[in-house]
Amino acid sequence: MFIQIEPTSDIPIYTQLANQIIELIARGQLKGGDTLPSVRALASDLSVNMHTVNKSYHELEHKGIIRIVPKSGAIINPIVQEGITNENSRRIIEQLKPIIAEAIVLGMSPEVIQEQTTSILITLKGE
């Protein structure tokens, strides 16, 4: 599992970590049932505080991406085959809307937004 933290980024480290784990799952490099490294081990590998990794794991658990099992660690939930829940769909739309609005305000055309979105999907799915 390759994760690279950018300490000078404006994005908090726990968010960087959560985002990269989500991306690894989306790319198929991590799969449902896989166990993530322990908080202590990952914190040591990344040279970050254990509380940072713990916060990231709890964020992933809150989103339903992993489950934390005492004494077993963090386990990736299988990708839901029957579709996304209404709650998760609403949450994702709420997060996308301000990003798309910002892109428009900064001058990105709807066509470029669609092209970039398609490019990201292709990259994540490895097509």
Given for the second form:
Amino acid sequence: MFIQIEPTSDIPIYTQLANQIIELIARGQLKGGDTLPSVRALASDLSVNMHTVNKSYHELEHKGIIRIVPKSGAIINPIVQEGITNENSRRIIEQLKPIIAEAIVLGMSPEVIQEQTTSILITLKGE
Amino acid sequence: MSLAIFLVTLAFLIVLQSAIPFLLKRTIVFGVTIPEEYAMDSSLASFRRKYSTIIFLSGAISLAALLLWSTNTSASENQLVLTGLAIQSGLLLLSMALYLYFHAKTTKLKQINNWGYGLKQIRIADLQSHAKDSMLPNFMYVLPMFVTVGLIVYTASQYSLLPDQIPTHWGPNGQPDAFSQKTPFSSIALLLMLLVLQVMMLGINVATKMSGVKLNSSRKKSSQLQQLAFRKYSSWFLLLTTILLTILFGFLQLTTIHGTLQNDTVMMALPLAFLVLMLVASAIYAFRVGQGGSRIAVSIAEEDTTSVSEDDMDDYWKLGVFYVNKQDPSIFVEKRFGVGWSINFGNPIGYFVLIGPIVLILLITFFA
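Could you drop in the structure for the form predicted together with its partner chain? We only have the form predicted on its own so far.
The complete assembly is shown below, putting the previous chain first.
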């Protein structure tokens, strides 16, 4: 279960980390109940500051994707089965909108946007 | 006798020192990261060859000269050993100078050729690395301490049996040649030193466990297997050292208490056996494991990743040998030029693990 970061990227490292972990969960490689490595272990493996990993774990906790249990560490929550909450749904659409708008402005046709979305879904869900 | 021991050690050092470029990962040449596809570049190969040849030849020639001189001279053994020491330091300086020279040349070569330029640099980690880590558990390092504590208690109970002069140094023939006045402290000074060493070894194991498993992004699976093997063998090597030290120090302490145990052959053979075992173990470690386990063969198909390149971390490696990264919580990191571990100079805990025990041992020697 590899994750990779790009230290020179414009995207902050803690966001890259959180994104990678979310992707592993979406793909089913990380399952509910699995534990993430300790902040120190992951930070030293990636040669990054412990605060960076900590920030990323807290972001994931804030989104309800993991829970941080004192002494046992960061534990993955199971994928939500009973449908997304209104609040989360609103947040995701809010984030999706500027990206789609940017794609249109930069000349991506609606068909390609649809196609890409479908292909991303296929790679993540393996359907 | 001491000359023979010395010459063997010197010969061993020459071989190991000259073999270093070939024990290292192909992608780190004289402390500079080289992308996988250029690692076999002909100028880099010639740098490696030159380094080895110069060290080996100058070492072999001076060793031969020393041997020749020792058979044709009336010089005392002490003088010969001193000359040998001079040769040893000379070789060390030579290898440092050569390293710096080739480090500069490799850095320049990388710049001129723009190696790795324009490639997206990434770092990689496995979320399960530490779960798969099979370094020896810390309690294994605590066990030898019981022996030491036991010996301290035993020494205290046999205090009246101890001689008035406690040996503090042993010559090459295994016989004590320096003594200090008998006091409760000096009678257990040797064991206290052993205890400090054992605590240091435990500290090194703990700190190594907490240090990162650094993977190579272009060979992630095989580099992980090699890294984990490297960590495992490092901890075995460390434990072997601890056990051998415990046997040696414990035996010396027992001979101090019970003069009758003193057997000239054993007294001479034991330190020698210790030396030979340590040399053999380091040779096996260096040649079989190699830098970061790079000599351990793994056959795993890797997916092709040519569009990205390993983050070279060159900026954090001052002169290619000193790792200074305040961000990285790792206490120890794998050496870049050599086999084994080095400290992260950006993390002060490493200083305490290594310098603390040395200071303590010096204090014990001073007051004993």
